[in-house]
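Next comes just one chain, in structure tokens: the form predicted alone.
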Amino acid sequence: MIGYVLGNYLVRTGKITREALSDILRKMEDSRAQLGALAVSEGLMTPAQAEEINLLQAERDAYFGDLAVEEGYLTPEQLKELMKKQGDPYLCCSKVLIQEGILSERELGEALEEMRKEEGLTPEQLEEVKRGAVEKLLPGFLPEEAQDYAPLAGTVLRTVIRLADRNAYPGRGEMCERFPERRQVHQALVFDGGLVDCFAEEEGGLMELAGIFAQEEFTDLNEDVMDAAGEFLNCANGLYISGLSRKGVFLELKMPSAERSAHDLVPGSLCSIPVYVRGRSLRLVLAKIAEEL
């Protein structure tokens, strides 16, 4: 997350080019191993155990390390050591920027402070960005009227990070009057009233997300893109309602649809959140349904 947030700021301010940002992100990826691969290489887990945890992640909204501890494959102490070896995201980012001669330590500190102010982040929120802690960062990015959406939005964003781009990050959400006019795919989560969430195209982010998920390169915003985006949304929402069901709360998922949303929505309940995937943006829009469908 920090690589994209800081990197895009450096591009906007002319300190680096878009091509340089791609190179920085690639070098960050090279210096930061996947936790499962690291656990296997350290002899703490077998490949079969790592694959089992990967499959569990397809059913539950949880981090690899937390599931590995829960299943008894790692101890909390082993997880802590692995995370140290994996590398702190911000340290990896700053190391690349300084070693490549892009910024000095002083210039890096100045750029971070300028970026924090421009993005409207508190010092505490900046620390969460450095750590990539979406679940802690997201409530501060949502308007007061949309705080109830944080659990669902957090699950969707964590799914994007886990399945599409581990550097993906949210922007500041805002209340809006209606669903975007751009191409969109939405899905209803029904209980007494219910919720509806939606992916809408903005600057190539929806096509990027769909392409990664479908393992296909899309050049047009066609029905195949909408189908793949709908499947991704269904996967994320499925994780959310699965988590609720373990707490005794049961919701029904409607089929994703790329048709214009015609739900009877609670007035003033729509919230739009920009989501950046590989430097391109889409919109995650959430709203409350007025009555059970």
Contents of the next structure:
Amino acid sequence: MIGYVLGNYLVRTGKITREALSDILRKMEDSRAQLGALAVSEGLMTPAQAEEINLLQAERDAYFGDLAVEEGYLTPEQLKELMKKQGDPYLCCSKVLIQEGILSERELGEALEEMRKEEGLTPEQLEEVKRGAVEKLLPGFLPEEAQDYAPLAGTVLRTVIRLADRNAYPGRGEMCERFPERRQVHQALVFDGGLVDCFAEEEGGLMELAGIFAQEEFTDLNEDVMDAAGEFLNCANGLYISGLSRKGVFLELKMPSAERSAHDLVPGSLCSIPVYVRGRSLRLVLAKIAEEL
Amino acid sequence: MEEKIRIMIVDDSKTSRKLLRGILERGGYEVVCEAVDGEDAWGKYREIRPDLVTMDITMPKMDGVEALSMIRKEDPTARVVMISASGQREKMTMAIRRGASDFITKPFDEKKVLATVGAVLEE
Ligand SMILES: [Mg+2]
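Can I have the other form now, the form predicted in complex with its partner chain, not the form predicted alone?
Up next: the whole complex, starting with the chain shown before.
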């Protein structure tokens, strides 16, 4: 969320230390209620309705509030009201930064504007990021050649946020020559050619993600970690292709695999994006599969 | 003592088998065995004759839909609940046509899993 994105920017530019950042993030943690819980406590939805929406999210890559409106459980006005009550993630984060005397309101405004420019965000995108939609960072975080990966990477990232760590966030993506060296799991999404995406370990993020998903405390990068990571990737990709199938585009999901060279890739199409889960990075790597002749 | 209902879990992922076993056992069911692909499932079904099978769709060797067909041919009363991540609507529809009782979407939701299994067993 915005606290992490902005916090990392502040660390990177030397405005705060890493220690100060973890302290701030701890103070912000859980200061915001989940929208579903809030809707129930406000008496706008029954627990059963909230649960139904949670289940629907297993099949649809969409926000709780938007689905609740679509199902007729909330009016658009009620959703707006709830989001106001829930509090803007940016407001929560700026309150802590200012209260702790780390930045003045003016300095914060300037830092945010610098960050916006550096990350290549439009003012509108920045507003969305401030509201918590970190996947909106992706287009700005992806190189020109990788812009068409944004929808898939966005779904994967949102799934990580929803199922594993609501504070997960992406870093800047880069084109690369080959898949990373560390352990990884791939899955192909096929349609006259197609795409392959991959989770690779970097600084413990993959182990964190797998551990949360499998409800296990992993201590080394073994087969079980890779199995859980593969199942996770499969769920995220499943959401992506079911979204496409509603638009009349049909892709086939292959089995997750550890095989690096299972497909003929389009040369120069590999893009690697760091994703931070509980503050530790993993790599989401995407590539295009060459059309079979 | 009343005997527990016996369930067989079929899934190539150890993570998914473990999570599903936990849910079913907490729901009071006995997980009599696990199979890791369609072939394995077919062999174990004939031997063990569980009361219900949870069948993952995407698996190596023989996929879940094929294994379902084999099991239902052998035992037309077999209760099989299909399991899959979102995005496999076509295969789910095919499985229901071939006699699957219902389906469950991954990632597992404990209440949804138990409600689905409970309803299928009551049929
Ligand atoms: Mg599978």
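Residue numbers count along the first chain shown, from 1. Fair warning: this is a prediction, and the values are worked out from it, not measured in the lab. Here, rigid core means the biggest group of C-alpha atoms that superpose within 1.5 Å across both forms.
Visitor: Determine, after fitting the two forms on their core, whether residue 185 shows a C-alpha shift of 2 Å or more between these two forms.
Guide: Superposed on the core, residue 185 moves its C-alpha less than 2 Å between these two forms.
Visitor: Once both forms sit on the same rigid core, is the C-alpha displacement of residue 127 at or above 2 Å between these two forms?
Guide: Yes, shifts by 2 Å or more.
Visitor: Is the C-alpha displacement of residue 94 equal to or greater than 2 Å between these two forms once the rigid core has been superposed?
Guide: Where the cores coincide, residue 94 still shows a C-alpha shift between these two forms that is 2 Å or more.
Visitor: Please give the CA displacement of residue 19 between these two forms, in Å, after core superposition.
Guide: That residue's C-alpha sits 7.0 Å away in the other form.
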